[in-house]
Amino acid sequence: MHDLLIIGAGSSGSAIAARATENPNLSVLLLEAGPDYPMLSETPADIINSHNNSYTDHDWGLKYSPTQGRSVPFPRGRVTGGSSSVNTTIALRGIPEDYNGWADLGNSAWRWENVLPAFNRLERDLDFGHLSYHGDAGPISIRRYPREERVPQQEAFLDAAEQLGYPLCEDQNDPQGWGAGPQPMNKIGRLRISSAGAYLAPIRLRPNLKIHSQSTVTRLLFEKKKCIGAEVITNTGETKRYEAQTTVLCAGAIMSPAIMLRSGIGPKEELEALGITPVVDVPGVGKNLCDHPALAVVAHVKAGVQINRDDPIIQTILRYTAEGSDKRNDLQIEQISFAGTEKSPPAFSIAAVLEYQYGRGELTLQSADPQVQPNIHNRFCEDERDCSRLVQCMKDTLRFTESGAIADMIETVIFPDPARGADDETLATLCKRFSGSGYHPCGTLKMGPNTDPFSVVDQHGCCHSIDQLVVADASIMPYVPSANTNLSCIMIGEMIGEWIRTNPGRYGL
């Protein structure tokens, strides 16, 4: 028996094993599906590789669809680390009116002002540590490539930037700032700074922390309301059962839903049609999907221009504000170093995204088996609100195919067909088609007061209707902040861990 079961060693979850951690009295065991790599010498290319995205060898194999009739392959790591040991290293923020309209939604300890020392904590800024929203000695090493790190296509999409008339924002991590510039990640060189090595690595040798990897989590264990543990399956097929005082469930926003469904934690009739028998009834589990739609314009370069595949994948950003919108820095357009595949003519894309999204799509079991995986639904850009500014951004991102020194290096636009138009409605069937996801769920655990019929969690991460289950991934945000989830997510878990490490009553412990 443990004090404190962590289900899930990724972004929340390896935050929070080392702030519970520093609690000499709390036992925790850490549990991860994937494999863990202890040792920076034995850890594989792919996981060390910060340059792209690892898409296949720590994958969890999933599919999702982003807009009706299509099913597309949709990553999630599946390594201790979790997806911060495979994306793509861009360690955003968001922007105040996130977390406030969070606090505003019935969270208020999530406001602003009492999320920024957690930002603050959890990063070593390179650039900006000097600055009072910014730390200096976390774990978190961040920083931003200098004009003379950045490959030439990046460095022209910012010289378009200019052109089109968008200011130049060296920290994208003011909370005040917008406008184009170089990207901060939490990469040294290649090496990419996952939880798993900023969090994990320099507690291994607590007393009090056990880390089980290869142990995927099958349900939850209850004694009638009340979780006193899990049960797993390992790689080599051992099922085990593992009891806690307290477990927390940091299986991200679509394992930790998908756990809940199948432990009897969901919709009643849903769980009912699977045979599943309920063991409580919450409208909540599964819902509220949200995420960044994304849809990106592809160009052939002229001959000479040198795309090289083993570049950063990316380096600089645009965030700003649509026309008429009341939601800040809710675009952004990205560079993308590279495009297509390796047989294809040289390439490169620059990607439009919507960083608010008004739509919401769902999660649903297809099966009680652990071993099939969930139905994901996005419905990206069924909301007219959604498609206009996507469409929008659409037109934007166009306009630096036709700017400044990115002109410069293109043959031809290869998406959107130039044969087709680019008129609104154009661009709007193209959004609803084509628009693929920013790889950001979040939301499908929401956190809330209990007068809401669909929040899931109290906003201290407490199961309102099971005793001793917390939850603290990105499936308890309310909707999705405007910035690449990443660094939100081990926001989350410092936050909690924190409040786990502190205030242990409030967890039962």
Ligand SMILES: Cc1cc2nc3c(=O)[nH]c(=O)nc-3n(C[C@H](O)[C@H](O)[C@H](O)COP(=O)(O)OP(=O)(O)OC[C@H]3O[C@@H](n4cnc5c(N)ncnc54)[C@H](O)[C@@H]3O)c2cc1C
Contents of the next structure:
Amino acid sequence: MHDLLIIGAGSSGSAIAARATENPNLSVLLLEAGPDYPMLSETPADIINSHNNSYTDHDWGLKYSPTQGRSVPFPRGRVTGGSSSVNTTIALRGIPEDYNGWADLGNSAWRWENVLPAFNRLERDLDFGHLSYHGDAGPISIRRYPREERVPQQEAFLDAAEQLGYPLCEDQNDPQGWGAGPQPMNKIGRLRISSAGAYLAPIRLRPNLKIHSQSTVTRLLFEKKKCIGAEVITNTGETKRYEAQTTVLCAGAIMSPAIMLRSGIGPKEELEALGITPVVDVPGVGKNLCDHPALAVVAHVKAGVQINRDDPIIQTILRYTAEGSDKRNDLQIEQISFAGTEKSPPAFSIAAVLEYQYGRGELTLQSADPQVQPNIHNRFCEDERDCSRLVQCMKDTLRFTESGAIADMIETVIFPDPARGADDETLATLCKRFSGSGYHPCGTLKMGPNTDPFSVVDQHGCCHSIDQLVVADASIMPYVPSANTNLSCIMIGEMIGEWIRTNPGRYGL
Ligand SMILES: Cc1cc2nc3c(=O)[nH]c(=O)nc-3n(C[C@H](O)[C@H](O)[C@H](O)COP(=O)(O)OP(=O)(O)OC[C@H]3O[C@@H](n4cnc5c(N)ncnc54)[C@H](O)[C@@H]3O)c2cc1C
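For comparison with the form predicted alone, produce the structure of the form predicted together with this ligand.
And the full complex, kicking off with our chain again.
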């Protein structure tokens, strides 16, 4: 029997394992469904190479419905490091208002001044580490591509942004920053700095840590209303039970609620309809699904413009605020270095991304069988406030195709089809039909006071209705921050890991 059982070695779970095992009196078992690669020399190329995402070799093979009537792949990492091992390595923080907004919903521990030390602790910012709102000694190395390392279309994007009047922003993680500039990225050369490399590699020799990979949790185990561990199926088909004093669910915003539902924690009627005996009726499980809806402008480039699919997929970004919006930095535009396939004419795209979603989706089970994936419905752009701001962002993105050095590279825009026009109504139709996920799902087990019937955990991650069960990953965010989510997930791991280390009593340890 261990003190702590952590389910999922992803962005949050790896950080918690590292912080909790700093307390030598806590024994920790970390379970991961995917494989584990302790040695860089044995790590497959798709995990190392951060110039592009890894979509298939270490993936859960999920599908989701971003908008009505569509079912498309939804990548999620299945390997130690989780989605941080397969992602684009954009290392953006949310802005202070995001975390202050979480705090205002009854989660005062997450106010900006409380989370800033965790953001600083997790990073080694190689450009701005000397500033008070940065760290220079954390496990995640972050740097920005300097001008001489930027590929032509990325440099052209910054040129077009200047022509369009956007300010230059050298540090997108400056809490007050906005404008166009280099992306902060957690990569060194090609090497992706995943949570596995940054957090797990240095702690593997700790005697109080065990890592079991290829071990998929099928359900949680209970004694009355107390969680006592989890049941696992290994890659060889063996079923095992692991008991622990406290269990921490870190399986991500899709799998954490799915595990809870299968285990009988969720909306009573939904569970009973699938033949699952409810342990407790918790209406919020799987609800409040939040993400960053996105749509891209795609352009064929002129003859002579080199598009190399082995280049870094992204290097630059524009963060700004929609006209009339009270949510600062609620829009992003990103230059994607290449688009299409090897066989299609050379192309790149420019992505328009909505950074605050008013609408909400939901996740439900199709079946009690752990082999069957959940239903994931995002309902992007059904809320008019979302649709109109994504339309504005698309119009701003189209302006890039007509400006400065970007315009000089483009032969023709192929999406949206210029023949259809780009008026508000046409763009709204496209956003409602074709917007997709920025791959930042969160909010499906949101934290909040127990007076909120849809909150599942309290602000320290402790489940309201089950003892000795903690959730600590993207699921607990009350809503998506206005930034790509990896750093916020690691920050969540840092915060809850530190609370477990310094105040184990709060977690029943
Ligand atoms: C393709 C892609 C690109 C992205 N690009 C960026 C980016 O550039 N910047 C950014 O900030 N964010 C990016 N993200 C999002 C970011 O990586 C995630 O928000 C973050 O990693 C989520 O952290 P998490 O701890 O909640 O979950 P994860 O990191 O996904 O970890 C969950 C872990 O739990 C394991 N697990 C799940 N179910 C079980 C089970 N039943 N039993 C045992 N283990 C289980 C999984 O295998 C996984 O290792 C991207 C995501 C993807 C998929």
